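Starting off, we have a lone chain in the form predicted on its own, written out as structure tokens.
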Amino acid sequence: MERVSPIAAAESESIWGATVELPKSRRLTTDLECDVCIIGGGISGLTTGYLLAKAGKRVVLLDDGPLASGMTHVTTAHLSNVIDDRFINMLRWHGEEKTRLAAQSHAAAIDFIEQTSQELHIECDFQRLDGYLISAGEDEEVDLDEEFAASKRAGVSVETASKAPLAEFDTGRCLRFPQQARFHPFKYLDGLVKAFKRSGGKVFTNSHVDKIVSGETAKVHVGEHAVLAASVVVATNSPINDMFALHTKQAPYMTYVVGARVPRGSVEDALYWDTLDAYHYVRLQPLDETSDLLIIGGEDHKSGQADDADERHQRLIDWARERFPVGEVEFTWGGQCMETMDGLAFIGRNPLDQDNVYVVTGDSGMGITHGTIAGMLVTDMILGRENPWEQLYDPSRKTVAAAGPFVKENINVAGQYLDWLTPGEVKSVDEIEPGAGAIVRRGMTKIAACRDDDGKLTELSAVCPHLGCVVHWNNAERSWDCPCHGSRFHADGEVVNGPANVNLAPVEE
């Protein structure tokens, strides 16, 4: 069984990267001028870059790691217009017109992926299929009858079914949503990168953006070099270009996934979700001539606020084995979702910059379709074309009806600062075993200390450079995770996920 880590994406294969390696690119070593500079080489950045380059714009794309090495690296790649937060909630937060528009935008994203893969002749295992919302029984958080009615009001095609088409799992009554889809994201992005470059797009990887200075001509600083651009798109999963504007309106959640073999054809190729909170989500990916890979996700928690990944993976395995003909478990992994207060991503002009800086964040568990929506919407905005989704995804929006989730999450964040008042997790670094990490109090200071497998000790400031929360050790991925806004760092302190954009500081002797 292989553990896949987005923190170590540059060094390890993912389920998606095992058969496809995206084109390698060089580091930025000179100053450049362009029409659009895109920061982030995941689904959002690459879709935006492809469309703008296709429209004739001079586009430079920067990523501080390999392409698609962030959250796109660990997606489960469900393609669905069935909103994760459920249509019951979407109608309460947004009303019928906007909820319909949201569902239409996700359906349009699926259509875009299908059409683009056909136009560019990308063999990415794209397949239209049904999605099934299954009752979780006594523990369910969603009433199927209410969700059926809400889905109808949202304009989504839905039917009731006596059970899902699973031989070993009697689901009972469920909802069927036709015209969902699945695909292989790395195969798709491989074709997208190549098309982007053919259209004149330039890609630079291992090129960390230190600062973005907005203005009539924006300036993106990369070490000693800079990119001057008429427009900038920040597509870094969590924005690195502001401290507060969006981070109070979304919350980071870790989600866990296992990939297990099932006999080829033993499970109906479809998407499956249950009604728990946090819910389980299941799909298939063709593996070889005799097996499919059953991908099962769930067991979410606030980032940095639990360190029991092995237990959560085991619960997913146990849940799956009760319902599917699961064989050998091939992969376990986790990823981080940015959950917005109202179930929709933030896509558009950054609230604190001039009109030529755009931001993409708040994947809300639907990163592939939200990322594709971002490419379509931001392209239209930069080209001056009207788009019906602009107000819906406006990063400056204030969804009054979703005030409850907003208050709840920010109270949770405030509570994390109490870590400053607690003692260390261990009294001395001598208590830290090889391969482990812990917080140590040293006077008024908290130290993030860890040892590698050989016992070598690394000591860092435990203070997240974003807004000063105390980071927590993630034993499964050997990373330091911020429990406030989701910044994540390698064991050596190197930042790998925003909103922090600098490393954990070394301990001053």
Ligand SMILES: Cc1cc2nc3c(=O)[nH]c(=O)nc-3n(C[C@H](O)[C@H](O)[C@H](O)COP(=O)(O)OP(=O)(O)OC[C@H]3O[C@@H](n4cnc5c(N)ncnc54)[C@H](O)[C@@H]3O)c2cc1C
The other form holds:
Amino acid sequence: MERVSPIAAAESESIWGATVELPKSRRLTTDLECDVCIIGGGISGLTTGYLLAKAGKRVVLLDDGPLASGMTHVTTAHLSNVIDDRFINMLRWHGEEKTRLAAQSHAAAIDFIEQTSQELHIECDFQRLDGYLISAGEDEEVDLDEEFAASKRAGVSVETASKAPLAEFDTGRCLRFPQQARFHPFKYLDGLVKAFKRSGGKVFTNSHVDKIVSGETAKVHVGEHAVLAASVVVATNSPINDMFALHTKQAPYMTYVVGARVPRGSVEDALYWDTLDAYHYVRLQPLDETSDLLIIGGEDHKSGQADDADERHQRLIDWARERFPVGEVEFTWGGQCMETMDGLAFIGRNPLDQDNVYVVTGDSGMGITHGTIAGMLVTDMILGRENPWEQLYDPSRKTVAAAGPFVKENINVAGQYLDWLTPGEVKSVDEIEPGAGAIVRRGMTKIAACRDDDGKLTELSAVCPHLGCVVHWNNAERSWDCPCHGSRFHADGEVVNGPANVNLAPVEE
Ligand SMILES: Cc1cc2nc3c(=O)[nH]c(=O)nc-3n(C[C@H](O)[C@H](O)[C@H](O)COP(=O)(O)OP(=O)(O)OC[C@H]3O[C@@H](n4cnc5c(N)ncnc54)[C@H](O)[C@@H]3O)c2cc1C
Ligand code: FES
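Starting from the form predicted on its own, produce the coordinates for the form predicted together with the named molecule.
Up next: the whole complex, starting with the chain shown before.
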């Protein structure tokens, strides 16, 4: 079984059995000037770059890894206009008009992916499908009738069905949403990058952005070099330029996925998700002549606040085996979603910056469609065109009706600072096995200590350079994860996920 991890990102992508090499790029080794500098080469940055370059802007895109090495690397790529947080909540938080607009924007994102792949002749396995919301049975937390009525009010096409079209799984009554879709994200992005470059877009990878200095002309620092730009788009999944404002309005959650073989044609090709919180999400990807890959996700938890990925993957496999003709498990992996307090991403002008700095974050588990919406919306804003979604996704918004989730998440963050008062997880580094990591107290401070498979010890400060929480070891990913706002670091301390933008510090003698 292969464990696929964003931490071990590679340009050659093998999730779902298809190897796709995204075009290679080089590191930034000179100073440049452009109209728009985009930071982040995932779905959000690449869609924005493609559209702006197509509109004639001189665009430079920077990524500190290979392209699509962030959360786009590990997505399951369900394409849906059915909002993850449920329409019943969306109506409470946003009212009917905005909920309709939100559903329309996700539908427009699916249309965009379909039309773009047709226009650019990208064969990315795009397929329109039905989506089924199925009851989780005894643990049911959502009333299907209420969600049906809420979906209607949201202007979304929906029907009730007596059961989902699954031979071995009697789902009972469920909701059917037509016109959902799935695709292969790497095949799609491969075509998008090539089109971006054909329109004059420049891509630099392995180019870590250290700092963004806003101003009439913004300056994006990459080591000793800089890119001067009239506009900057920060599409790093978790913003590296906003240290506080946005991070109190969203929370990082780890989610887990397994990919298992099922006999070809044995499972009806559709999207399925259930009513649990956290819910299971299921889709198919064609694999070979005899098998499809059944991709099952779920088992979410707040980042850095659990370290039991193997058990979570096993629970997903057990859940799937009870319901689908699951054969060999080919892949297990996981990743992080940024859940906002009101179910919608933050896309637009960065609250604390000048008007020419834009941010894309808060995917809320729908980052492929939110990232595509970002491409369309930010392009319109930079080109000075009106866009009906501008207010809806405004990063400065305060959704008063969503104060409950906001308070709950911030109390949780405040609680994490108590880690400063607790003893270490082990008394001495001698207790740490090869391949494991743990926090050790040393006087007033805490040390993040881990060993590689050969037993070699690495010690770092356990203090997250963002706002000072104590990081936790993630055994599955062999990373240090911050339980406060989702910063993640390699075992050697190198930052892989914002908001922190520098590495864990060495231990001070
Ligand atoms: C397991 C999982 C399943 C998911 N399933 C779905 C789904 O079914 N449907 C859906 O719509 N969404 C899904 N999502 C969410 C979605 O995949 C993500 O939200 C989306 O891919 C994020 O894209 P992005 O471009 O915004 O960010 P990313 O893909 O994370 O790209 C950000 C890029 O910024 C770069 N970067 C970061 N910091 C710097 C820096 N300082 N300098 C330079 N570059 C930097 C990174 O290297 C990275 O390449 C899922 C997420 C996970 C984790
Ligand atoms: S991510 Fe904010 S303190 Fe670590």
